[in-house]
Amino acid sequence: MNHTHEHTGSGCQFQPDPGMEKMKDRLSRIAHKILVLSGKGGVGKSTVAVNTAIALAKAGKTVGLLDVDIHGPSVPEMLGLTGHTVDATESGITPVTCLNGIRVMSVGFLLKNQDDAVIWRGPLKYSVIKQFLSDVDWGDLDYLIVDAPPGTGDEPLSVAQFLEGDAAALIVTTPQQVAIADVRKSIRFCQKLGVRILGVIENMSGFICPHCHATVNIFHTGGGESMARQLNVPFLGAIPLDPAIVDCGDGGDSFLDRFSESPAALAYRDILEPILAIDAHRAHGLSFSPNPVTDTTGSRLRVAFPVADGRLCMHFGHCQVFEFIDVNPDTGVIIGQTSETPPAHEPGLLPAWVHEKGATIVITGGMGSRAQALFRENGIQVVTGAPAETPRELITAYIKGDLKTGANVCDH
């Protein structure tokens, strides 16, 4: 904590910094603080931050959006707020309110000319970010989304230190390796500073042609998911590149309102689930762990899926990976998802390994009777005859009671 220095006749005494005390008071009224980070520029991080804020607001949450990209503030333009200014009252600086009631603060509101370059060194940036957190009258918020500039420099470091571990992060990448190499650094950044990682989002994952609606993998696909698996953090989903997202961002329109049934909008709904799950845990008096591999206590259901090429493998012993999906059984909300490479397929080895991972249910296309018995001996329920769909499709159907199963394709 910063301190002010006061000289008295009896020597030097240190007084608490009133700005930090005010900041603590402001932040205590904000339930969840989420940093949107990326080690790489140009991955659409601000687009993800803006649409995440809109999605949360549409879900009925009270949301603030803080743009701490000092040198390239783009949030005002993306929300149609260019030219707006902020007012100061006795209670503090009043953020600008926009669509769906989102409260927004950005250095862009402080510039007289939007073309002016902000040429500030670290201490001044630190001071402005401190002011954004201590002097802006955010009021009571369910979520404060913080859009940080790319990299692991002054701005994300200052926010993380001010929040003192009371923050979670969404990590944004694009699929290609040149981006992923830099984005890995953001994950290490969070781990070193104690920032919880909600998960990785793979943005620009395929381009949807506006004419034929076919998907073209311009930047390849799957790189973000592979990185998340390697670093053992949740993968939240892939958002395709849609020209409508670009048009809405340039025009200050809400993409999620105008194109609510598009593949990209549906992807945002999936990404929203673990964010909303934070509130579900709080309502049930539970702590939230975004990476539940080592936390299988409390109101949590872990389901295992043998997967090959992204879909359920018809024989559990022939899979490439096991996907473990965690669900809050009280709310039906998906809490997290991780991928694990299984050990060699030997009798009795996989059931014990799945048990060690904390799963209590395994859903597969087929499994022999002896293997089923071994799973049951390890306290794991077996569901066979499931279709070759993605684990998320299967778990959603299972939670709703709509999972349609057929014959056990491997009953031997």
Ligand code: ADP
Given for the second form:
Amino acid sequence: MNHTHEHTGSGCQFQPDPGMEKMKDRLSRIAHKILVLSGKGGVGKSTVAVNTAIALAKAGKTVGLLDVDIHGPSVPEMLGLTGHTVDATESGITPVTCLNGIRVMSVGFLLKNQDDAVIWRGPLKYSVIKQFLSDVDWGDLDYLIVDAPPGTGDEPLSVAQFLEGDAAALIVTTPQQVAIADVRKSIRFCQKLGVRILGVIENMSGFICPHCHATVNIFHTGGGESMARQLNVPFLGAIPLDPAIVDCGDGGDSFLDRFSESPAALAYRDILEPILAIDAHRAHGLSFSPNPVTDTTGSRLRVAFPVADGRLCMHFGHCQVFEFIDVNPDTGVIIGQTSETPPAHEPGLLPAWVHEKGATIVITGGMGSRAQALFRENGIQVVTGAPAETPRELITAYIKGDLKTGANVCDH
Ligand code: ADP
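To test you: the structure above is the form predicted alone. What is the structure of the form predicted together with the named molecule?
So here's everything in the complex, that chain up top.
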């Protein structure tokens, strides 16, 4: 924290910086601050920031979008806001409100000419970012998405420091092998500054041919997922290359509105789930761990689901497979899912097998009372009476705290 120096009769005393106090006040009205980071430029970080903001707003959230890319602010263009300027009132600088009600602030709104080369040095960048967080009248927000410039330089550093660890990060990368070193740098940056990592997004992952709709893998795909596993951070999803994203970005159009059923738009739905889950967590009075989770395997909650035909099996002993979903208990983020064939149904076998697999909760439609006792003896909590939905739907409801359970359908 910054302090101003003041000389008094009794000597030198420190007083809090009023600018910082104001910032704290403003930030306390923003529930979740999300930094969108990337190791290098051109991977689609701004595109992901803009579309995540749009997707959250479409999901009914109140969203702010702050573009602190001082050297190349692209958010105004992507949202069709080029040429807009901002007004200052008594309560601060009013952000520009765009479609879906997103409140936007960008250094682009402060430049007279879009081609002005901004050659601001470190201290000036620091004070501009401070102003964005303390003087912009964001109001009450569910989410503030911050599009930071690539790398781990002054701007992301200033933002993370101002937020004092009260932030989560989305790390955007591309499938090429070389990207791993960049992602590692971004992860280390987050860990040092106490920023929680929501996960890695692989952008430009495969190309969907606009004519035949087949997927062409220009780069080796799946790199992001294996990289995330290697680096022990959640993988949130892969967004394919889609020429319509470029057209929409250049034309200031909302890709998610115009191409809502495209594979890339569908990929955003998966990515949005864990981001929405953190707000559902807040609604249920659960809080995040104050420390960033650096080891997700050390902090994993495994939930088991007996499944038949992709849905919860009403009689757990008759299921085809068990789905195991891993959740980070601090963040509510889903960090993995595996499917396993259980051993033949013999009394007493399944509870020990589920325990061996590391699950501590089993969610089922029905289960006899003897089996329930055996699960409990194995340290596994049993939730019965869950509906015949997919494990993904069930875990999402469970994390939100609104899983509806009815009668135990198999109490024998
Ligand atoms: P960054 O912020 O990482 O520098 P941008 O978001 O500005 O990258 O994206 C760089 C270019 O790539 C833009 O023209 C954008 O429209 C395009 N782009 C981003 N993601 C995709 C995608 N999934 N498919 C096609 N083009 C994309």
